[in-house]
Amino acid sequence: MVTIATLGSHSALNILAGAKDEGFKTLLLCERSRTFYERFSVADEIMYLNSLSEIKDPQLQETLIQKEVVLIPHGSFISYLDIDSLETEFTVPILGNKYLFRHESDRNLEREWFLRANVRIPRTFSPDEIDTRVIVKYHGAKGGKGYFTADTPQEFYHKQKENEEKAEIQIQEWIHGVTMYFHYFYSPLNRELELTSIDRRYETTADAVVSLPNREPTYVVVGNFPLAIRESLLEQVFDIGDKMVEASQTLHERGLIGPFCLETIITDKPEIVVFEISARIVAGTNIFVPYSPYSYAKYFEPMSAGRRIAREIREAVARGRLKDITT
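Chain shown above in sequence, structure on its own - the form predicted together with adenosine monophosphate:
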């Protein structure tokens, strides 16, 4: 009997509550300090670790395999397990296609994916080409730390000098519009793309009530707002989702499996401009336990992202196809 497991962070409550909904045993791997998970009712078992990076330990992996664990990866999982060891040394089955995580972590590979999908993305510039407002991003930057904006090459060089970050940068066209994050689920069993929910992030200091002039906003995510999109735009939402799934199959033969998210900005055309992809569950789905307007219109029963994952695992087990949804 499969046990659904995840790391104690990010979307663990959502994932494990969904697993319980579908009748699975659940296991939480968790840092010692996070005893607050015991205050909830989602984990049948909690294994405490000194650090989440212990998940790499071969003996622990063997224990998890013995327990027939399917591990659900989330944002924290990817940051504790570097991508090289995930691809080569991690043998516990994980839900989804781990070979695509490299493409979400590296801005150049991510861009390649968008180009193959032919979705609208921000233009990129070299410093001397800047002829419009741009946002300057560091690779792998967490929470937009150190990002800055510029309108001209001169402003770019001036601000870059002041900035302490030395990492590689990408200069992107600044898109004027509002952010929307689309949460999808691609089912390899049904060969179908579903829209599970939509959110917008609550970012400090960008969403601070009083934004001080002449200060670059920061984008540290501290929460999420639920969103329903203007219904006529759903056509574009499914179109970009379908294109990303199709393009994923040219990057790796298995393509996207299960939950993923497109981070976008919607302009007043209105046009959806995609600026990032996450090839796994995102924390923005947490507000949709037990369901969203979109998952309700498909299932007419509670269906969170966590439950949708567990449902796919349940169906895969029943059809003897677990290998088709794990890597």
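Just so it is clear, the structure is predicted and the values come from calculations on it, not from any experiment. We call the rigid core the largest set of C-alpha positions that still match within 1.5 Å between the two forms. Residue numbers count along the first chain shown, from 1. Compared with the form predicted on its own:
- Asp131 and Val245 are assigned to two distinct rigid parts for the movement between these two forms, based on which superposition fits each C-alpha better.
- Rotation of the smaller rigid part against the larger between these two forms, from C-alpha superpositions: 11 degrees.
Please could you give me the other form, the form predicted on its own, since above is the form predicted together with adenosine monophosphate?
Here you get just the chain by itself.
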């Protein structure tokens, strides 16, 4: 019998609660400091690790394989584990397509994906080309940490010098509009794209900038708000989702599998501008346990993102197609 497992962070409660809804055994791999998970009822077993990176250990992987684990990746999975070893040495089945995580973690590869999909995206600049307001972002799933804005090359170099981050960056055009994060689920079993929910992020100090008028806003994510989009825009939402799925199949033969998120800005035209993709579950789905307006309109029963993942696994097991949804 399959056991659904994940790392103790990010959206673990969502994932494991959904697995329990579908009748699966659950396992949490957790750092020893995070004993608060014991206060909840979602994990049948908790394996404590000194560090989440220990999941790369071959002996631990063999233990997980013996337990028939399917591992559900989330943002912390992308942040703490090495993409190279994940692609070449990690042997535990992962729900989704791990070969697309590199495109999520590298903004240049991510941009290539967007261009293949022919979706509207922000312009990018080199530092000396800055002639409008831009936002400077780091590669990888950093939750907004270290991002800053600039209007000129001089302002960019000044702020970059002050910033402690030394990682690769991408300089994006600042798009005027409101942020919306669209949560999708693509089922290879049914060849169907679903919209599961929509959120926006609660960021410090960007969401407190009114009270701090002379401070550079920061974009560290600390929570999420639920959103429902104007229904006339749903055609655009599904169109860009379909395009991203189709383009993913040109990047890797398996393409997108399961949950993913498009991070967007909606302008006053209104037009949807895509600026990031997460090729796995995102924390914005956590506020939709047990369901969202969109998942309820699809299933007419509680259907969180965690439960939708578990249901796909359950259906794949029943049809002998588990390998079609894991890598």
